[in-house]
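There is one chain below, alone, in structure tokens, taken in the form predicted on its own.
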Amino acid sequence: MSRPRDIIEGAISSPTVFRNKDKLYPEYIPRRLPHREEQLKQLALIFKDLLLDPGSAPHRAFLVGGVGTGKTVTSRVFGGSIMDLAEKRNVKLRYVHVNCHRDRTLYSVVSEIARQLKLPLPTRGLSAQEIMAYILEYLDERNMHVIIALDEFDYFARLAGSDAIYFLVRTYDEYPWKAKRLNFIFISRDSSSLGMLDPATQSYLVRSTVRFPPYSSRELYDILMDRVAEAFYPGVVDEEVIRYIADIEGSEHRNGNARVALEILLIAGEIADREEAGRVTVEHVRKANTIVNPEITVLYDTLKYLPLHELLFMFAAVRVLREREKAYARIGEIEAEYRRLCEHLGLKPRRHTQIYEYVVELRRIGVIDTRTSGKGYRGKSTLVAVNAGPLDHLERKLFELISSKGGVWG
């Protein structure tokens, strides 16, 4: 038996697939952002007047889009190469991101606000009002402007409610004097929270409103591809891994969500490296979308409820699957199975017209997906994949169902 420390250290010596993990976390910053391009450029616009004329007007944006759709990681690219050209303008510009999610309160929010300023407060306990003064002091004394970004505004809107929000973003209605030193970006999952404040104040905060809508898979197949080559050594992330984590998540099936893609992509290759596999394959990403996706395991008691036939085709899907080792086949292939396992079971197969059914019906209920052939395809075909992993255990579980609704096997 090997002792404890043995076992630790073998699984930390083991090899990896991995070069740079953390280049998969949320909280990475990437050097591009593909399909970001035109938000970026809205921004600069929005933002154009506050190195070219500081401090002559106060600018705002309004990011809004979906989970996993770009908001708070263009926003940091955005305030970043902002700084940097304001540096070369002689502007000091100071970029500060605040989470509303964990900054909930108007005191919390301008208290972080100070924070990442560097603000020397005095230790007696202050108000809110009174941070906010100090902060407007002190941009004052040093010139310098900020580009405040709250990021999960909706939710503060919610929990600080609109005298908070106005207190926020119409400050400078009472130093009708100052120099407007506080510009803000507002992130947020959608507008509807906004529904609580009053007309000027709602005005005020959308007037320049940039969108991120959901990637599409051929959008996630761009990030994920230059996220693999920061990630992972060269060799060990086939395209068609790629291709098919994006086609999972990309807008036309799901969310077109990156932040989820991008997770796939990490726990994928986490179990690659406890099965010592070397490179991650097309069945570590099916285990690894139902660790992140768990709703697929649900899918295993819809099972339960499907006509023989529409099992038959199923398992031979998963058969077709495990055999090539692919993430798609197309469906002459598994209908070619089918009708081979009709045959060893002593029923009669249906036809091409009901398996098409099949199809239009698994893939409603989130069995199956498809999608059309395309490139590394001879003709046009429809190609089949089974997301929830892994197909062993998928396979026996048909095989199961099949025999409690008749199937006799040989």
Ligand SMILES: Nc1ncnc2c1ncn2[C@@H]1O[C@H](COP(=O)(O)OP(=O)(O)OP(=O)(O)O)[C@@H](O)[C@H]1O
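Think of the rigid core as the biggest set of C-alphas that the two forms share within 1.5 Å after superposition. Numbering follows the first chain given and starts at 1. Just so it is clear, the model here is predicted, and its values are computed rather than measured. What changes on going to the form predicted in complex with the ligand:
- Core-aligned CA deviation for Tyr175 between these two forms: 2 Å or greater.
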Contents of the next structure:
Amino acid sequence: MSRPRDIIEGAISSPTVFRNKDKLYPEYIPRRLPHREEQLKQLALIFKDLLLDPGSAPHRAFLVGGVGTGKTVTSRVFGGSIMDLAEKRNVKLRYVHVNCHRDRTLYSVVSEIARQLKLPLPTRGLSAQEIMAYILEYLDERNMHVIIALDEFDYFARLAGSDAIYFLVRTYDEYPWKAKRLNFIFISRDSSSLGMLDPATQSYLVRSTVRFPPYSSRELYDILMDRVAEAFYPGVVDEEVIRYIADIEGSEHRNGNARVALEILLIAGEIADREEAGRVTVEHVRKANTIVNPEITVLYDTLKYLPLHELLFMFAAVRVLREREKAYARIGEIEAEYRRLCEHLGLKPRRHTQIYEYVVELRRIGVIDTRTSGKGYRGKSTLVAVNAGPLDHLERKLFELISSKGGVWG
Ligand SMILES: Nc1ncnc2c1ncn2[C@@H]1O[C@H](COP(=O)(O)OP(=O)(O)OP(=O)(O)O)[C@@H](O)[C@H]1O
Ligand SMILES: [Mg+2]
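Counterpart to the form predicted on its own, namely the form predicted in complex with the ligand:
Time for the whole complex; same chain goes first.
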């Protein structure tokens, strides 16, 4: 038995596929934002006058889109860049990012803004209104402007209520002679929180809405490619692995959530390290996929209701994929394996048209995925992937089910 010290030392010094794992963590701000160029441009247009004619009018944007579509990261990247540009033009501008999931009350939002502006506040207990007055005074004295991003705005809207929102967003606009120093970016997963704002702000925001659609597989592919280059050693992640993750999570199949795609990539790399594989394979991705999307294992239960020949086809698919260590196999290859299996079991194989119906049905219940072959494959044919977890697991499960349904293995 190894000593704990040796175990720990071995694990620490064992080789890894990661050059820089931090680059896959959610808080990392990447150098580029593929496929968010349009959103950055729209933000720039909304806040343009803040640089050209600072203080003349308040500027506001509303960012809306589903989970993991890059709202937070785009807002942060925009904030960082516009601060740089402002500095070049001698405009004093700060970007402040408040997560309203954490700070849901007016008091905590205002305190957080003050904290990020590094505002020295008296230690005695101040009200939100008093802190706000300090902030305004501080900005006035320095001729400074601020963009306040209220991320996960719906939490603040629901908890703090319309009066608090009005106070934060509108009160200081109501002094016409004063410079407009407070600008806002509202971030939300849907537009319902808009209803909590005053009608004037609402109609303004409808025109200043920036939408974040879910990412397609191709878009995720580009995002992942960028990160792979930063986070992994060269050559340890195959192009096929990246394409596979992008296919799994792309909006064509699932939510188009970049966070999930990056998480699958990170976990696949960690599994590869644990297995000391030295490279990340599609099987590592399948394992990571079941960890990130545990509902997949529920699919295992649906397998037992499948008729024998669908199980056999599925089994053939798993066999071919395992053997080839690929994400996808051509339908023809799987069919050939299926025929061999039937022969082996003394069963009469179903016809080709029937096989096609199996594929449609298996895809419908979610145990396989398909796509049409493109680059890297000769001719056009249907490719089949099995995303439902590690294949060795699945192979065992299918073997048992086939046996229980009368398949007698020689
Ligand atoms: N275009 C992109 N390029 C590079 N990385 C991206 C891109 N879009 C999103 N990401 C990354 O994906 C993850 C999720 O993005 P982000 O947190 O911005 O999503 P979100 O829209 O704010 O989601 P939520 O609604 O859950 O808060 C982050 O790690 C982010 O860095
Ligand atoms: Mg976010």
